[in-house]
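Form predicted alone, single chain, as structure tokens, below.
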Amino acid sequence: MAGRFVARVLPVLTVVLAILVIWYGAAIWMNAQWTRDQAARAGQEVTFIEILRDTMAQDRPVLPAPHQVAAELWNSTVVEELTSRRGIVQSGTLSNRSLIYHGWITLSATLLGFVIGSGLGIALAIGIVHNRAMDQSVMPWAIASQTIPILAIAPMIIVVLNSVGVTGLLPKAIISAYLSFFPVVVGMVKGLRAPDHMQLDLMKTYNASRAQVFAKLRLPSSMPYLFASLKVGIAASLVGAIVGELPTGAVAGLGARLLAGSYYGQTVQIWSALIGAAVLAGLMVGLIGLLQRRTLRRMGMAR
């Protein structure tokens, strides 16, 4: 058991260690020029040790070091909520300065968009598989829709919805749905078409109706494909929610944190928001993976 655990953890730790080494090296290299420029203005010379010490503690580094990002994450989550007068301990609600609060705002739009996009994707996939006209008409349009850059279409969606009085969470959710529905369509179509001709012919010999073929054969066969596409879709939905916050000048959400950090040159804040988004995406993908294992195990398709 211990050997199996080490075999699983060791490759992950090796990759993490390699990333940290490269990150620290890049931070020193990219931040060193500012230190040299400051020393040149003062008519001084700096040693490598002084450069190393300064690049690890700059207030506005070009590339923040990992420990600076970790400290910002800790301060903007745990410390903010436990000690700030706006935090949940003092006020009973999440602080609007907390990364947890901003993450929750983005997560709300992500989940709503994911539900809309996944539902639309599954419905379109069922129609495409069972209707030749939809296969020839809807699928090409679904593929063509993904050629439009999301940064171009997001402001259009927000402006149109604002003109009809739709504001708040829904516009961001629709942008999330726009990104998440396509992987679900493609994966579900592939899954519903996974049964071979022999299996379909066998169902015909049983005089099974189209609904019975779908429920007993096509749908169970599509489950591995569906969950794989849902993992891609939930990550794309998070990207859509963040992008949807950028053109609106939002004051809350991970996109708002990124904008505020870029306006004021707070690169540490930008990177902490990016890492927070990555952690959030990892948790959601992991949750879908857990649901996948349990579902497939109950269906007898996995151990």
The other form holds:
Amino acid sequence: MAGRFVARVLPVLTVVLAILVIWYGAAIWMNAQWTRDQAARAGQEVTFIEILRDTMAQDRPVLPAPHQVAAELWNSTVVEELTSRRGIVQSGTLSNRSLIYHGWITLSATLLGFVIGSGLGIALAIGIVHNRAMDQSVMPWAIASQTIPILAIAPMIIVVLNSVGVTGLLPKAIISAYLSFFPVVVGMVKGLRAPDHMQLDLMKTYNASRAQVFAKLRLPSSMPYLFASLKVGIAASLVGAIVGELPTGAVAGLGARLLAGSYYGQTVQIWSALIGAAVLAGLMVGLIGLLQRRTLRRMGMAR
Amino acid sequence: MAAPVIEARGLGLTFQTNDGPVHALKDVNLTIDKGDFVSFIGPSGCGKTTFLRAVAALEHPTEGTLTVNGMTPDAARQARAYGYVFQAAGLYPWRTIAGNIKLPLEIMGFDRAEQAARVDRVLELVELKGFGNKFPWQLSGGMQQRASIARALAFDADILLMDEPFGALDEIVRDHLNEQLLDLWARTGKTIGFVTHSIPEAVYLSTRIVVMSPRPGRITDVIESPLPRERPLDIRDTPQFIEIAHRVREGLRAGHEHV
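Having looked at the form predicted alone, could you now put up the form predicted together with its partner chain?
Every chain and every other molecule in the complex is listed next, the one we just looked at coming first.
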């Protein structure tokens, strides 16, 4: 038991350690120039030890050190909510300076966009598999839609929807959906076409209707493909939601934090928002993985 | 005499391919009576599988007539005239064995109690009692194929069409399943159409052996087996058995000389 634990955890720890070592090395290397420039301006000499100490604690480092990002993450989540005047403990609502608040704003748009996107993706896939005209017409458009840079089309979506009075969560969710429907379409088309000729012939010998073939053969066959594409889709959704927050000058959301951070040169804030987004994506993909394992096990497809 | 179960008159089936027409079947005349066990044997491309698929309305003949229980194959399918067993068991991995056998019953709209009763009955027929709750991957290849036969039997079709059902199994398992299939045939009185590559299998199982040859796919010989219906495995060492096997082999060779 202990052996298996070590075998599973050790590789992960090794990779994490390697990343930290590279990160610290890069932070020292990239931030040293600023320290030297400051010293030169003040007409002082700096020793290597002084450079080391300084690069670990700059206010606006080129690359913040891991512990700076960790401290910022801690302060902008737990400390902010528990002790700040605007925090949830004292005000009863999430603080607009906390990463939890901004993460939640982005998460809600992500989830709504993911539901719309994967719903659309599944619906399109069903159409493509069952209708010849859709098979030949939809896929090229779906592919074309993904060749347009999302950064170019996101402001258009926001502007157009704003002009018809749709604001708030929905425009961001639509950008999210725009990114996430594609992997779901591709995965589901593949999945719904997974049954081979023999299995389709067998259904024919039972005189099964199209709806029965779909419900009893195509849909269950597509489950492993569906979950794989949902994992890609939810990560794309998050990217879409963050990108959707950039062109609007939004005041809330992880995208807004990134934007504000870059306006004011707050690199530590940018990095903590990035890490926050990564953690969010990891959690969501993990959740779908859990759902996948439970579903496939119940279906008897996971051993 | 009763009407034939399957009757083909001047049956032809031509596939249009990029390399021109392929005559999968040409001028096939065959009558199969109730309770017959008819094997189709011949090299690849002789049309034995195509004939079986035409009976099942999975392919549509381009010439001649084909009737199943006096109906067109399409109508016979709607009347649930036959169960079809493919070379691969093709069980759904997400369904238990019982769930797989229920599949055609669900599609055909049997009620739940009836489904359960039929599953129990056919599981017993193929000697898989107690395996209903297992998933396919928990069973050996031979057991999976037996489950697929049970699935084809579940809705009480009078005809069983089997397309190389034991082709992917090893010799020992195949012998065992052949014995069981004969036993099942004796108990249920079904009419069986059976495609195979194996001469001993064809001779051991059949009341009639249809020898076919390719290009164009046609029947070269129909052998009425003089063997008794009751056949222990060691009947294969009798002179009678060897004589029939010899005639089948001759028929196959003659088919080749025409090419």
